[in-house]
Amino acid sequence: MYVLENGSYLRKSGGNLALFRDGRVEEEIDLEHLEQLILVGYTSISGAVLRMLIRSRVETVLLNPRGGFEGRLSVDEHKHVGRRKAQYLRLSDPGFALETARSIVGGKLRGQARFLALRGKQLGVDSLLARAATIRAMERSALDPAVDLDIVRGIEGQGTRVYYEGFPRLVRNPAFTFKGRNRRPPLDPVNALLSFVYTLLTSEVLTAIKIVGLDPYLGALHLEDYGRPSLACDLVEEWRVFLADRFVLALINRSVLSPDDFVYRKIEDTDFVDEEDLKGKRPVEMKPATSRALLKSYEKWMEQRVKPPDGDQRLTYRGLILEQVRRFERYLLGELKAYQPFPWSQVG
């Protein structure tokens, strides 16, 4: 159950919860069948509701207005122990980790190839079609049972390089150019936008992982590293092209943004100690007003709804991410034989 509207609040109503908006009861929520309550943005609950949620052991999650994770009402973690135990055991199995990484990389390459092929046909650019075919061949290689995890990682890197080699042909606004993917720090506006939106998207996946109750720091494709949410880095791969790249390209190609929306600096020393040091050494970054406008557009983008192939209801992009993380959880628990990245090709 999501409570989304700013100003909404929940009160006790007998054995149920009453959802108020503008001083009126909008909905009665049956507490007996409520397993999870997600409060988004400037929503609130009464003290009586808080005690009911605790007594009924309802998992309650607080998200900020942008959907970022802020906290969880910690009754106890009895549900999460089983999930995390399964995650630690299964992802510590080299064979299981390899199959998981193979599936993640296969989904990423499939998405890249499909996007390049679609744009290649729409724009009449043969080089995009050729790169799509190359990436499809790499996908087949990644799915070969004979390859090990290091090779799978290498194929993922090669496929990504081929994809970004085609990216300049996707930028149709002559005011912008893209001469290759660069980051930490990004060297041009297109790369700055990509890095910014990738960060937002990874935060979305991280939030979904925390909501579900998995450990975001143990994945399969990305190695363990201090402070790196490896599982979030794994599960964001299937969303990059269709949620991040399409969004950035739409802003550029529809001239929503211009080069004047960015600040440029001549940086000679590009070494940095930490993120704080990096802030002052970025060759290019969005102006504050541009960042605010982009976040507003991003929120609208993430609230778009599509009907998943195996569902009856239309879900927001944010809802799709949460459902996919739940699917990954079922895979870890052994309820699904394989993890399938989201099938964008089956969305109408």
Contents of the next structure:
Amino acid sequence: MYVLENGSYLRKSGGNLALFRDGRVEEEIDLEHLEQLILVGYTSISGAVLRMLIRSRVETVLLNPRGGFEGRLSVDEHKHVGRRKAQYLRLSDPGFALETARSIVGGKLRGQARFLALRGKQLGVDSLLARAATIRAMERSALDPAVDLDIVRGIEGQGTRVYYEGFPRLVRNPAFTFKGRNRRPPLDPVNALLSFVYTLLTSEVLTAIKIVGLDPYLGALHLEDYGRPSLACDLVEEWRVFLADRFVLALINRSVLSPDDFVYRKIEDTDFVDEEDLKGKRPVEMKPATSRALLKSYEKWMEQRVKPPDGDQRLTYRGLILEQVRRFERYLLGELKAYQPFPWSQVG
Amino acid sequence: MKPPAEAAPKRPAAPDFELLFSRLRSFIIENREIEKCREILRKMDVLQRLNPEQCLEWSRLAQMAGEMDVACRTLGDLNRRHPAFEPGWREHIELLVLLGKGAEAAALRARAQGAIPGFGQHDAQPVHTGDGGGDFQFLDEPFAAMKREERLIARYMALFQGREDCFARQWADRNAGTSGYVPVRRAIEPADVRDHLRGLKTYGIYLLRRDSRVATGVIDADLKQAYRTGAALAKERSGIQRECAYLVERVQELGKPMNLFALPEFSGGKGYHFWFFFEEPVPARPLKEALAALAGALRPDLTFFDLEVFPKQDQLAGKGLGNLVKLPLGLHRVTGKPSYFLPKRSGDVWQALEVLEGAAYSTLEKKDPPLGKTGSGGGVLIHPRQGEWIARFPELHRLLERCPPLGQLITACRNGKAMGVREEKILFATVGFLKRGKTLLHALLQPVPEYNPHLVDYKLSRLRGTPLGCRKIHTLLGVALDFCRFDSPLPYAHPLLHCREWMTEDLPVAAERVENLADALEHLRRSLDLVTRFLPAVRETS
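Got the form predicted alone; could you also share the form predicted together with the partner chain?
After this comes the whole thing, all chains and molecules, with the earlier chain placed first.
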């Protein structure tokens, strides 16, 4: 798999591909062993390369400069058929779906407990430690083979409630307050930030799912619903704390943001007809310049590299998400016995 | 008959703990009757009747309900009663670690190892106690940039202030060759300024406010129509460039004694805008008069540029909005050229805007006549670098002030512009005749790209005759300005008469043109000598 950066140009070079940058050959890519090519941002390929990719059946994915999915070179989706068939069949099996949901909820709760425990120790706040223990017990309970899917969902909800009850102690900037999680629409700047970043993160997972070739609309934990990318909603859970909450809290606690960076409205009519109506009636939202800066900051954040526990190569956070979705795909195909959510505690 | 057997006493049914656990779990995860759940979980005597797995479940439920003490005591009891039950030790240790009781956890681990040989030996998976990566430092950068942009836009809007309720948008139809402005009837906002700076839109401001006061004044220097295109522009290009540099420097110099501090800007169109800012809006009329006086003092020195003062009106009349001026930076919609603050264009608009942080406010309190050909600098606030230059080379400063053509050359040299043959000849044949001619010429030509000290010395050694006269200088430079008037006994006027005290005393007094045959022959001989020196080179190249 090759991810090409902005300004790169691919040309045919014998039986290989030559990667050009600033008029110079940067790398020769052996087409024989190339399974997937991901073109990011403003990269270009020649017509000859296009034909080679089609002939060699290399899965070619186009992403925008921010890493969002734009499209795929549709050759013949013979690989996807197998993947999707496995996804539909296995996730339709209630036992398999329950096992999958358990893993997903377990991963989410483990992340929340770990985060509260870390911060509780750093800040010397015992109540955070107690909440971490509560959530950890819930995680164990969710993994209990005796509980059914409804209980798993209930445990996930209650664990999240306990987590957000501890969240105010994580906000260390006196200019901001957090009185509980609210959304659709968020009522205060912290909730607005969380919602915004969760949305970005969900689209990251959605992109990864599309790159891998799975159907984003069928999941295990989240029910099938019209227009809801349930699988993306499932697989984003394990990243919320590690990628979104830590990012939002860093911005708030480092006083990078101030309450003046938000627009406040007094909304009396709280009946929202549709998404557009909801957007127009948000009681609090970031100023346009703040959104722009946040997106830039988020980009820098997602481009950070860490060494995953089971690999030698340092990956960006975006790369980690893609790796996890690939792991999920192998799990669906039966290559892995269980799906293990992102093991945060093993990342150095 | 056998007496009827006594009915065996009815044993109470064994409690269904699984049902209890299920109910408790349901109540806890639904967040219902939590206090009641806690009350039940505190009944520790039940533990005696539970098997190890059920004890573990009891402890988990207590943990879920927030009863950490109960959970710890349950696990403690479990480990005491069933020391071989490994999960009990594990969960107890983990709970203590989570609660920040590291020492107790370590002691418990030792006890567990005593009870279960090899306990924990296979827990090889490293658990990091850090955040797991993530450098937060650089996340600030985009926000720092945002704050900087906001600060610069606020400064921009504070300086370039026009009418409060209206501004103008420039439009251009390049195919039809038409352009103009349409009023936008609302206050200009930071988002508009941002669009303007990015070149997406081009806006102008109506300088007169509704109360007929002005916070920003402008002198507009436009290239005269005749020189804007075609052969005239090509022919006079070097003269125009020279005059540009001179104009920019002189507007600022002349403005200073009047407390009018100009910020020069290339407008992206026909010329330059010189912006004057006022901390508090001032009446239009005195501002207009002050700027007109400044422009008037400079106008006689200019050949290629016309000067106009904005605002042109004293007050608003009728429905009119008064004159408008395009805002600086951004793109000129007609020419497509970017506007920039002088002296040089910066690739980054935000870097360009930083110039504004040092922009000075003007006042209308002091009204000394501007320095011109006849003025003298009194009470002038001079930049330290400029002051140093004046102190070192008063002769050059005098010439700069009094003789516009020479002033243009001096300014061009100071700006490091390349000199043409004519321009160099003029400099040598004027400045070279001053007492400190050598020093001055070296100082002047040093910033010029082709500066060669040996060649300067050589050219100076070849200097003969008299200083170049005003008429000749004007002809050589192609300027159409009025000549200076001197009360001089000399047969012809030359710029050094502005600074007689620095002229060499034994300067031969000779007329500018050849007056007799002997002189003509001498002139011819010198010219032939000069040509002869180049002949071998000419032969070689041919």
